[in-house]
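Just the one chain here, laid out as structure tokens, in the form predicted alone.
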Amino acid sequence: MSDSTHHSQFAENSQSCAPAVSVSNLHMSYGSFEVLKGIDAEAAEGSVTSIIGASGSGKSTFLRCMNLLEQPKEGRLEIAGETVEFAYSDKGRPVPVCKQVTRNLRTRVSMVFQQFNLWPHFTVLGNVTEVPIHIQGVSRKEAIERAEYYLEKVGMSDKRDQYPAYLSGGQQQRVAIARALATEPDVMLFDEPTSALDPELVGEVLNVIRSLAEDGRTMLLVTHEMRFAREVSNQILFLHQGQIEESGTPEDVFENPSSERCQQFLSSIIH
């Protein structure tokens, strides 16, 4: 089956479902510097949303707000039935989000980082079972069964007893994806998952993410891999200086962008 056929199927699936992610008027600042300037976006259940833009445009910050690694100063976030509203106190400090809400949201959302962030003192199997057992309260037997299933899915079952130091970057990132899957999240976030890899290892990680798209996983992906984004995405968001400057289908954004900034960005990186 061709990529274009896959993409049309993904699009049909996403259009028939309610939003899995909804973001309204999201503002985020570091001190006096406003990184996000009122983001409004939705991602349908079972869809892939790729977030593109130049370095410093706010892409990773936007993604980190999705699981409260960063707390916005204003706005509303709805993910898989969990709703969070953000505000500042009279003293200009962010009002902490309820710990239970944070915990609930993080059980529904998993993130894969640029740097693999595997625990070096745990084996591959230990890395993948740690959160289900100690955070989610899953039995060890079930956690191991989950881990074996997802390690098989990412092609890493034969490395289950290895430690991260003995794995290539691509292998470590595939383990990190299995670890994210093992929590059985409603939404998966990928923050430039191939940017720390040698070029020859990028393909193996992208192939895993492509297979997750084909499974109908809801994913938000910050990436510089434009061809890949075009192939697997239902929606493209182009961020510029903390705002969504352009959004639409891959065909809309890559072939006929209305934003001059988006046109300039794409022409500078697509040869």
Second form
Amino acid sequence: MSDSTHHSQFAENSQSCAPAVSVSNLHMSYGSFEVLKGIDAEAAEGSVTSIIGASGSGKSTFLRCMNLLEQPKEGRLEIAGETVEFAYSDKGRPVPVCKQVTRNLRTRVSMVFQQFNLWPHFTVLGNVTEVPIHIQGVSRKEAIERAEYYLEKVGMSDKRDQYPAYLSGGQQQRVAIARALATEPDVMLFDEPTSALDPELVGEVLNVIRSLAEDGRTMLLVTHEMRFAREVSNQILFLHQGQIEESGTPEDVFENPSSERCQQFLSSIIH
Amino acid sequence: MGQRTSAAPKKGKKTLHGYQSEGLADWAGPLLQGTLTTLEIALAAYAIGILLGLMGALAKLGKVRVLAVIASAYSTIVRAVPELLLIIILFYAGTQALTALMNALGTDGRTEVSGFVAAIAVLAFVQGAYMTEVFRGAILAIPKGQLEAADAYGMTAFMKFRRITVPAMLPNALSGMSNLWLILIKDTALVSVVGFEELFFTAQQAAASTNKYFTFYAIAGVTYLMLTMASNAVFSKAEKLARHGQARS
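Given the form predicted alone above, what does the protein look like in the form predicted together with its partner chain?
Below, the chain from earlier opens the complete complex, with every other chain and molecule after it.
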């Protein structure tokens, strides 16, 4: 009782603290291999959450569940105003989520991929206007204005008529970020956005992501860039074998990790 | 059998000298007509073959097992049997089946199949099987992430196919498609065996009725060569267009 009172007071005090993403008891398996074993997490509106962990810990899978690229077997996901419950059918198979719900959700949760995944047959401008024009029904004129605004933001305006194949990895990733921004999403997902980049190109991408964090965008970020995660995040989730082993503010997780696994992971990664 | 009436020039039969007076000039018109017919059949069969191929490739790559099995059987069987045999089988069997069907529906007598339609149908059916494999490979060669990005941004299956899959696979598919077109132009000569008057059939007639075998077969050969050379020019232009997004290596 006291708990709920506290919670409602909290909500009244600060509207922006209502969770933009809320996940409870999320389970996901590939065949019989259970990748996520009951994840509970929340991300406040306008906050940056970094998900860290060793490879195979399920962090990318967790992120991909957020826009239903992977479908969880069990649990509940609230994101961008959509609520999705995952359940088994009588035959023991997960009930597929309604396609319309999936598409609605995906138009408001945009993703930046490790391999950029720009569409090679469109120019930079074409990549950024594609979703607004053809999926969101924005007029061509407005979509181009949006695209120009966000390309400016990521510093790629001068390449607007270039094809992706002619750009460096860092430039492609910045265009991919502009593509994600141009859909004006409620939540942005970043799946190891700098892991495929040459070391000297990492900085330009991180700078763009940092400026988005400063704008107060709700972002979930899977990353191996620990220093960066610590610097921009409001919340860190450390995943180990499909479970959240440690979570809290960057100070909590990086300076006083309570779990032994997390201590080991951090000491192996931070030199 | 739906053959057209003979394209042989009537003029030759009317002259006193009979066939002796027939020459190149008399056959120029029919040969040109035959060439046009060849192109018409090839273009129509190619267009239908592309549609069949896209459907076949999607069926083979899709999740519906029944469709995948049907598409697999189609591309395997058609590619395994010699085209000449297929054309003969499909033409005669097709005519018989259609007759039986029409009789069952209460129509009497033999159903005539237009040679033009039959030629297109048979060649398109064969093309579709090869196209299925060309498109299947080309779609598989698209980096998975590009298709996943389309999903991640909420595209419907049809929009993903139209806006992403087709344009992204086209550069991979075009060399195979141009090969199939060249083969198709030459395969049109095979429909002459069922009595259809295209370029080859007309050249045969001309050669036989004038005794100038070398001349007319050479003309036919050169005409095929010109058709394929013109096609190559068109395809290399198309390939350049489709590859506009690819960095020059």
